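Let's start with one chain on its own, the form predicted alone, as structure tokens.
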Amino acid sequence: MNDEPKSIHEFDFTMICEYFSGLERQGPGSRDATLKALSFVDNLTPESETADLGCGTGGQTMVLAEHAPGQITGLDLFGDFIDIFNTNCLQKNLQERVKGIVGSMDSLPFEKASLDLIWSEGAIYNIGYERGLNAWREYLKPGGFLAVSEASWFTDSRPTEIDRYWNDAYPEIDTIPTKVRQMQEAGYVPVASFVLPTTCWIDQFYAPQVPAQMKFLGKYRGNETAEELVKAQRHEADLYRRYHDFYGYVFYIGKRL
């Protein structure tokens, strides 16, 4: 029998959908972190068109409605997320230019050449890095934005558990300079690049998930699907513990030209 946890991908979508929506973030991030990179991106304006893929449950995009005019769409394929999503616009009162619908980020239900910024923290890989710069880019006005965040290497080599771990479990993932290129030959102009610190890691997507897995395993106590979830986590956070200086996100911030 292989004891070794189960990646997040193996899990049925309802679980996994309940177990991430009590989280502010549902992947790594911060706020300081989505103003680094928003700071970046200029002309927008109050007739800007953003669209945030794969938004969750909007953590990034609330701070972007704080600090960036325009309307702003976020995306994402879970309808409980949204739900979410849009009960935290009205609880901010930014429903009149913030709403978040359902869909697929690899059929994006936009004009092509109507947004000013695509946005999408930590969830490009859903799709794949350069399928989604690709596809995602005619749907950019020339000169539009695009910022995503994105697994990375930071090493040429690094210890075998990791290296299996992220190749198994995301194959795209590769080195800063491979990706900067990538976005460069997908039509952008690469405008800068940041690795995001480990608080992004443990403090704002691994710590509260303790709670949330005490939670969610006291609701299905002896489900053992549940309790695979909760122990892919763990299993996960604990490697970026042991092995962060070898990986991490990365925030891409590119313009179309």
Given for the second form:
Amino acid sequence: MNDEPKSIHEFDFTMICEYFSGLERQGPGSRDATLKALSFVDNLTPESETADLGCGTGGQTMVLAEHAPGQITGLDLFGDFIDIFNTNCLQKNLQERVKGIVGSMDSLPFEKASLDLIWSEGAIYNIGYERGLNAWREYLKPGGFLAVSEASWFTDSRPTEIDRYWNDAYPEIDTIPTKVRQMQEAGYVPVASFVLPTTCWIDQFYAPQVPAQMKFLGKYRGNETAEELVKAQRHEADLYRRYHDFYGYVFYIGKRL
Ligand code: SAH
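Output the structure of the form predicted in complex with ligand SAH; the preceding block shows the form predicted alone.
Now the full complex is given, and it begins with the chain already shown.
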């Protein structure tokens, strides 16, 4: 590290990553939801190649590795997450089959038509659902599977407050039939879709953030950026508690034609 002062942007990113790096998952999800999605994937063998894109510290990757055969590569933009990921692999004695690498989901370091399965929980939004589905398809073998979780509306209309919030945060949020159609249009057979239960958000994602917030605020006492970050996370959690009938994460599983 050099001593150059960081731009606000870099500082924010580092801080966001620090905030999330102590958590097992960096997005809504659960072991059960990961395994349910995996149950629709039926092509894996010990020779299979899987990529988990935007893997974070690898909460879901380790679940996959314990239940799916073959090699698994976790890819994330943030090196500190990958360091934790690779430490987790060693602790679970999975290092022969699972490795984390730093890279971007918009320029994948894999051979074309080399992957049997592309996994991505709560992360495809970083490049956009449609763009991701289209860009990733050519890395799959024909007959290979894709499983992604993605923010989705459950109804055609919804209260203005939550509509505004999401359209500002992620304008590509859309209804389940639209997401399924987009998957088909991108060259996949939509094999299954299911809504993640509220526990994936409330118990698995927001509850562990409460002690993490206390620790974080203790460390950055008086730091406006840190306080804003925690405030924003608390607001997001509050909106979810009030409006979870209208939106959530949906797992979409497709098979490459
Ligand atoms: N899949 C994990 C993490 C989800 S959070 C889980 O469910 O717990 C989204 C992740 O995407 C973060 O780890 C973030 O660092 C990563 N990310 C953001 N932009 C990315 C990009 N362009 N390429 C790869 N990873 C990216």
